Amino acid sequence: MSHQPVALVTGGGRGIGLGICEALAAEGWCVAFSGLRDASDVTEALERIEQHGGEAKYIRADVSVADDRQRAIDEIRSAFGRLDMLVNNAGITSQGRDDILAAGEASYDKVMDVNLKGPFFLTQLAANYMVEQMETGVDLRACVINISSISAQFISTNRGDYCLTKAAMGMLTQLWASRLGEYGIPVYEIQPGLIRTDMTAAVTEKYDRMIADGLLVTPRWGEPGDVGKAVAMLARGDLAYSTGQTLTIDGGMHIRRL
């Protein structure tokens, strides 16, 4: 069994997920991260995480697939012998970004499966494993963190399914926070705003203009490391008495101003 705490970060090979993995590694965590790419395509991500001092493991798994979710937990059990924290970060945006007057069910179902069903049932698996460990006397730094989006508060009518899943993550967080409270496992939601990643690359010019026009109180793009620092803070237990809460990392975008 690893003597260091172990985290599973879904979608951890790039963007926000990689920023989270790097921040946790710098705090002494072993990091397992999942994704859809071949192992040969995440070599750089593994190296970046390990450069921060942490042991890293890649698990190729689709969070929307039940067998993959179970295999991810099984591989962590085999490799590390423990799991302290789950970070539900993996997500996709609307396929085709169709107006909701024309959006199809195939995209809707896929976004729901990845962004909502996956985190719900992976949390179920991870939580049961955490409780099992606690009952055998393992001293865990147990925690669950759900990465949603400012799109839980700001609508986009060409990404309706995406917005719905991100809004639902708030309820998912409160449900699991309530259920796991008796075991001392806090559950949090983090809502990133405009973060510079592969997902936002296609709309960089649009948001550059909006930032210049005053969209944000802090007038810059967020970076994956901004979210990573927030996860690291929660992982340390700095907000242990705030389970079920939402932390917004958005440069003040959510503040209503006249």
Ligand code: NAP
The other form holds:
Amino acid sequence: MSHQPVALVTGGGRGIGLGICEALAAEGWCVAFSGLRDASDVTEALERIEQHGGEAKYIRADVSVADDRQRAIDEIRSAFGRLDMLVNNAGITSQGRDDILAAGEASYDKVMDVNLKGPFFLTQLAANYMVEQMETGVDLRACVINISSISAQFISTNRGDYCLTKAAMGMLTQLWASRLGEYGIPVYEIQPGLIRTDMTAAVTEKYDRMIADGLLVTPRWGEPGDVGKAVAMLARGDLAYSTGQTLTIDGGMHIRRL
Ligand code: NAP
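Next up, the form predicted together with this ligand, please; the one we just looked at was the form predicted alone.
Shown next: the complete complex, the earlier chain at its head.
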């Protein structure tokens, strides 16, 4: 069994997930991360994570598929012999970014499956494994972190399905925080604002303009490392008495201003 704590970060091969993996590795965590791409496409990500000192493992697994979720947990069990923390980070935006007067069910179903059903049932698997380990006396640094979005608070009428999933992650966080309290497993939600990743690459100019026009209190794009640092803080146990809490990492975007 690994002597270091082990985290599973879904969608950890790029973007915010990679920022989270790097921040955790720098704090001595072993990091397993999942994604859809071939293993040959994530060698650079593996190297970047391991440069921070931690051991890293890639698991090709679709978070929306039940068998893949189970296999991800099984692979961690056999590779590390333990799992301390789950970071539900993998997510997709609305397919086509269509206005809600025209948006179709295919995007709705896909976004729900990846952004909501996946995290709900992966948390169930990870939590049961964490409880099982605790009952055999393993001293875990147990924690679950859900990466939702400022879209839980801000509507975008061309990404209705996405906004719904991110708002629902707040309830998902409350449900799991409440259920896992008796085991001392805190559950948190992080709402990133505008973070510079592949997901936002298509709308860079739009958000550049909005930032220049005063959208944010801290007038710059967020970077994956901004979210990574918040996850590292929660993973250290610095907010151990704050289960169910939501952190916004958004440059002050949520502050209502006149
Ligand atoms: P990204 O750059 O598009 O990366 C998405 C990651 O999720 C990739 O690693 C991808 O894997 C993985 N992924 C996608 N579908 C998956 C599936 N079905 N199963 C497993 N992995 C899957 O996105 P990002 O900007 O880093 O976003 C990460 C999270 O932060 C998402 O939940 C997003 O909603 C949230 N968020 C982002 C922003 C932002 O401004 N960027 C703001 C608020 C919240 P592959 O690499 O294999 O394709």
